[in-house]
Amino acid sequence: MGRYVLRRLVMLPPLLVAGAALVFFMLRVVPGDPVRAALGTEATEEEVEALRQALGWNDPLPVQFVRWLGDLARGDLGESLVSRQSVSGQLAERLPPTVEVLVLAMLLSTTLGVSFGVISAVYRNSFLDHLVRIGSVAALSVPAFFALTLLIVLPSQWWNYVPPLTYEPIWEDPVTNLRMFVPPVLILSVEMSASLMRYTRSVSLDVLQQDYIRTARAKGLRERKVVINHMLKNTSIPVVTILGARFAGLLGGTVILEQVMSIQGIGQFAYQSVKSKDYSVVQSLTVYFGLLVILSHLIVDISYAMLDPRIRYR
């Protein structure tokens, strides 16, 4: 397990830096000058080219990208172009409310679909299988922007009730936190609990028709047991390989609920430097979300090993 852990991280670095090669290039031919943008269209010429000579961007692009990873390998990101403030400094700020809506997002998420997965599986072709199935396929065909707005309007119209809009720590004001959290993490929660149910629905049906599942029921175990030790245990390889790969997701997700939210997270971060052309935020994020997405998906994989006995890496 070591070794394996050892040798991807080895190939984490080149990863990164592919990632960040391929945004850096694509940012320098998208149309529009980020200097002129941030200065403003009353800046003359003199200043918008003494800023391109300050920041280093009459310097060939080969030598600019270098002279980027190099700072990014000492932990500088640089500062932005627009605010002029430190990306680190900003991205530490932003970091706490995107962190709890992805770790609400996933457990709730988890606990929603695995368990209706399951029970969906148990009771096949019920009342309760096809109620489960309806509404997976209802929570799949409602884009999310517009389920967040009719969660924003039709609480306000209907009882005068607005989240709050200005970010309280959990551990100042628990209960403004969580008002304020509910509905981004309900609209991240439901289609990917939808989509976790229907998969697990689908791997549990196959699990229990598997020998060793007749075999218990045949020993006399409660369908409780049968369900918890058995089944649950050979279903949970497929069901965070799911988790795995939907963590991307949740993450593109952030970046239009904390705008329509207006949660002063990395998403929102995001989408503000992207609308901006603040290159400095850009580049920095990407190789943060990246970076994020290849050790979830490490994660992942030790899980296997922790999951399944079986399993071995070498």
Given for the second form:
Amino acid sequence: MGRYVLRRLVMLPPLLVAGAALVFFMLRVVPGDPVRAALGTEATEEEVEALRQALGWNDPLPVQFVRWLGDLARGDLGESLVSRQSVSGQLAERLPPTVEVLVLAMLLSTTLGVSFGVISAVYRNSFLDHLVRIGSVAALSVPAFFALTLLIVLPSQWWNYVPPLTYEPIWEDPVTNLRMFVPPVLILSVEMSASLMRYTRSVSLDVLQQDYIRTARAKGLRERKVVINHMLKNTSIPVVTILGARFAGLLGGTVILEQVMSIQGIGQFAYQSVKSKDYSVVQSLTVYFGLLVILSHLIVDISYAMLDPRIRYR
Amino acid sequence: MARLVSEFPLGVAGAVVILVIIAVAVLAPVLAPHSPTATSFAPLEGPNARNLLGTDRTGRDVLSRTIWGSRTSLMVGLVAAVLGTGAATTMGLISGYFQRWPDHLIQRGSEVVAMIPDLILLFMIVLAFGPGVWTVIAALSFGGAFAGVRVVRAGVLAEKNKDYVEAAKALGAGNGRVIFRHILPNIASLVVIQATIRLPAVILAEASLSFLGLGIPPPHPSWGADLGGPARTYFRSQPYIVLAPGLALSLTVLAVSLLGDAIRDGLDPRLRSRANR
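Would you mind giving the form predicted together with the partner chain, to go alongside the form predicted alone above?
Following is the full complex, with the preceding chain placed first.
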């Protein structure tokens, strides 16, 4: 197990460098001069040239890439071309709202998705099962930005209720904070729990066919015990896999939700930076996201072994 | 036909809705009362006899834009889903059949692409090649190619050691013949399933990109674009501006998903029993 984790961790840097290289060179293909855009139309040719020189952008691309990698290895993420502030400082500022949305959405959707999936499987072909299944397909079909728009606009039409649009950290003003975060968290959770529910249901149905479930029932265990003690743990292994994969998807989902709610989080940061070709920000964010994605896959693989002692890694 | 309805009621319902949407898309020039792009009316008018769903902020007919928007959604969705799945199949066949270095190259490549969040990857492709219908299609196909390659590869790996492949090789069939005449038909249902999963995802992705202003460029009608940007300011006074494209988009994705589920259940006998039990 230890060796397996070690080997996976050794693979991490090359993967990150390859991803970083892909983004680095793709960004340079994007037409338009970000320096000129950042300085505005007033700037003279000399000023633009001076900034390019100062940033080291007149060097050959491979030289720039290696220099950037060196900075990255020392923990220096560079500074944003647009705001002229350090990328790590901005990341620290924008991380809390995004993390809050992601954590709340993960918690809520796992609870909803797994419970409804299990209920749907245990009472299969009942009215409840059909309702939950149709509901899940419908929930996956409504685009997040449309659902969120409705969720904000309809209450304002009917009850004149508008969620706050300025961010207050949860440790300073929990009520305002939650009022702002409830709509995006709800939308993200409903969408995610729908796919999680479908998956949990089909896995649970497979588990319920197994011999050990029949044995448990034959022993005279109550159905509640069969489901909780014998079915749930065996259902959890495949479900954990999809959780890891979903986490990566959630990161993308926050871009749209933060845009709709004007939350100044990581998603907005990524969107604005790609749009303004803020090289150092996009590159840092990619490596950062990549690290999160790879680590979440690793945690998933490790949790398999913990949930199922039969799985061994070499 | 009656058996089809009783076995897959939701799938048949989805198929009927899709047929209607396809008809609307094909007949858009006849059905739409006005031009989708001409700013020929007063802006932000409520529903009236001439503009059944009112007009948007530049004085375009909302109903006509919603009708024409079906073309964009279906066209981008179908082409990108087919191209993406096609590329995934080609790469999966090469990767699974030849293994060794082509396999390593494709697998490590897809890991690197998977590292970058989908939307950011799409942003960069669209910005690199400039906004436009074909850029959006290319970007979505690229994403789909890497999303499906692992599944196809796994299917190829399962098939390639079976006896019928050995038999074909023993009869002197070349690699091309083994791949296309023997393995491909046996993983065809897998490929179709991939495409049915991909189609609703692609339609939603196009709408999301257009919503963020990085997809179909204005004034081309797109449901996603009509939901985003400045239109949002007028939702309170003119709800139809957002409701019409939003509902059309949701209905299309719902119908495509229901049909996809039914096709999946029908193609996979293991799933068929699962769906019914």
